[in-house]
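Shown next as structure tokens: one chain only, the form predicted on its own.
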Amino acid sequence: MLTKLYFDILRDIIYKNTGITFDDKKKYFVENRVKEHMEELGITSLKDYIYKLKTDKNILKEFISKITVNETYFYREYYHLRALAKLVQTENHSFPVKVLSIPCSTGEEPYSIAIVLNEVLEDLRKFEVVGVDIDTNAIKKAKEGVYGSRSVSKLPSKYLEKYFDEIGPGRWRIKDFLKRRVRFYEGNILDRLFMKSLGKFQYVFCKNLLIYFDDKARTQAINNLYDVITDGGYLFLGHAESVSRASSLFEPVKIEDTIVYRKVTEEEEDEW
């Protein structure tokens, strides 16, 4: 059972690393697993565990990939793939056009990003896809490229058939063509050198994040998105999530029936 000191302590080694916040709420499922990474790594005393998380890069990384949440599947909230398609459509680009995916979990938001652009620009040289997450374990998953049936359970059968290659009973594997248009780094979107680093993208999708972050670090990461967000770029948010509160540095547009952000200039501030 975590007493509130030892909960407090975890709390901050979570929140200085990823800037996400757990508050008392979650306390059971923070406890949940810190005792089973205990278990794993044959510690018994909270005092000892803690020591490991502060002096052992590899037991914090795999204590940060227990905490985060993974679950997702293709064609997650297709709405947002739709809006991109026409986007993709209707706007003037040089080419390739390049997509961010911030937190990329296990790869099936990237993937299912690339399977769009190449339906809809047909040639795989128009296009490039970058995921991020700071899970260690899930961008391992995601470059090996297999899935579950119930990870493609939403996938047209066109699409799966077209984009993967069927490696046992229900295992999927994305096949070679598409994979090499897809790229993966483990980072932290908090960390503005490293998101610098990465260049520049014209639509940016980070969805079901920032309602983890306090107002600091929400601040501190739209603005770490507006800098990789090219001038009139878009970044995609989760349907419960807005920046209008922590930002004037986007304006929402409808497209598609859904609510996207679009990266204002410094012109069109100063226009303001």
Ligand SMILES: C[S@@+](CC[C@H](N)C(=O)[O-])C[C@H]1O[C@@H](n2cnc3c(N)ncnc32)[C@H](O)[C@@H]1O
Second form
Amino acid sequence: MLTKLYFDILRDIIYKNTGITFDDKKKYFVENRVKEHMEELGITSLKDYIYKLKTDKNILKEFISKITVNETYFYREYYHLRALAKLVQTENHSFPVKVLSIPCSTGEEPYSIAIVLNEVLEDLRKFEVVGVDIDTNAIKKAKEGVYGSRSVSKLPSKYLEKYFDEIGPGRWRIKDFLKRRVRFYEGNILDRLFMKSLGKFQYVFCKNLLIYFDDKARTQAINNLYDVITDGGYLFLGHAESVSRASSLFEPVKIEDTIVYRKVTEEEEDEW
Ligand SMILES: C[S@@+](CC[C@H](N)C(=O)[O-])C[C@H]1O[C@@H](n2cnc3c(N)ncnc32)[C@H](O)[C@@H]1O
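One more: the block was the form predicted on its own; return the form predicted together with the ligand.
Every chain and every other molecule in the complex is listed next, the one we just looked at coming first.
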């Protein structure tokens, strides 16, 4: 049983390293993950375990991997992919179009983006996609690019045939020609220097992460996203997320039947 003191220490470690907040209702969840991890490591005392988390980066990474929620699948929230396709066809921008998916979890989102871009641009050289996630194991799976039937269940079958090889019953591997257009990195959205090192993107997908953040972490994340988006570029957020608190940085725009956020440039801000 986790005492309140140990739960507070653990959620502080999680918050400082990821920005994710766990309220009291999530204690059982943290407790189960900690128990599982301690068993794997052969550690019996919580005090020793916490010491390990604080002193061993690899053990901390394993812990982060256990407490992150990696739920994702191909063509999730398809309306955003449709809006991206529309923008790419109508905006006047330079090629290659660069798109960032952060967090990308096990890769389904950035590969879906690559499929859509290849369909509308019909030229692999015209786009580059980057996927970033804090979870080492998720990034490893993304790089492998092998998926089960649940992951691909929303993907139209013509794209499954075109972009995947079936490597076993219900096991699908992304074809190399598409895989080569998607790069993956392990990283933290709250790490300003890391974010700046990624360069600039015309489109950034940041979906189903900010819901786990408090106001402070969310503001920091939005500021870091602002830095990686080109002037006039677009931010896509999950349906339960918005940038209303930092509305001077982005303006909401309706594309097709969804809202995306266009980066307001410094000159446009001055006009106000
Ligand atoms: C629910 S998944 C979202 C995946 C995808 N964007 C989607 O909507 O399907 C949330 C991901 O956020 C990642 N994550 C959590 N904290 C993060 C942070 N500070 N920086 C980057 N990724 C983070 C987790 O590892 C997890 O894979």
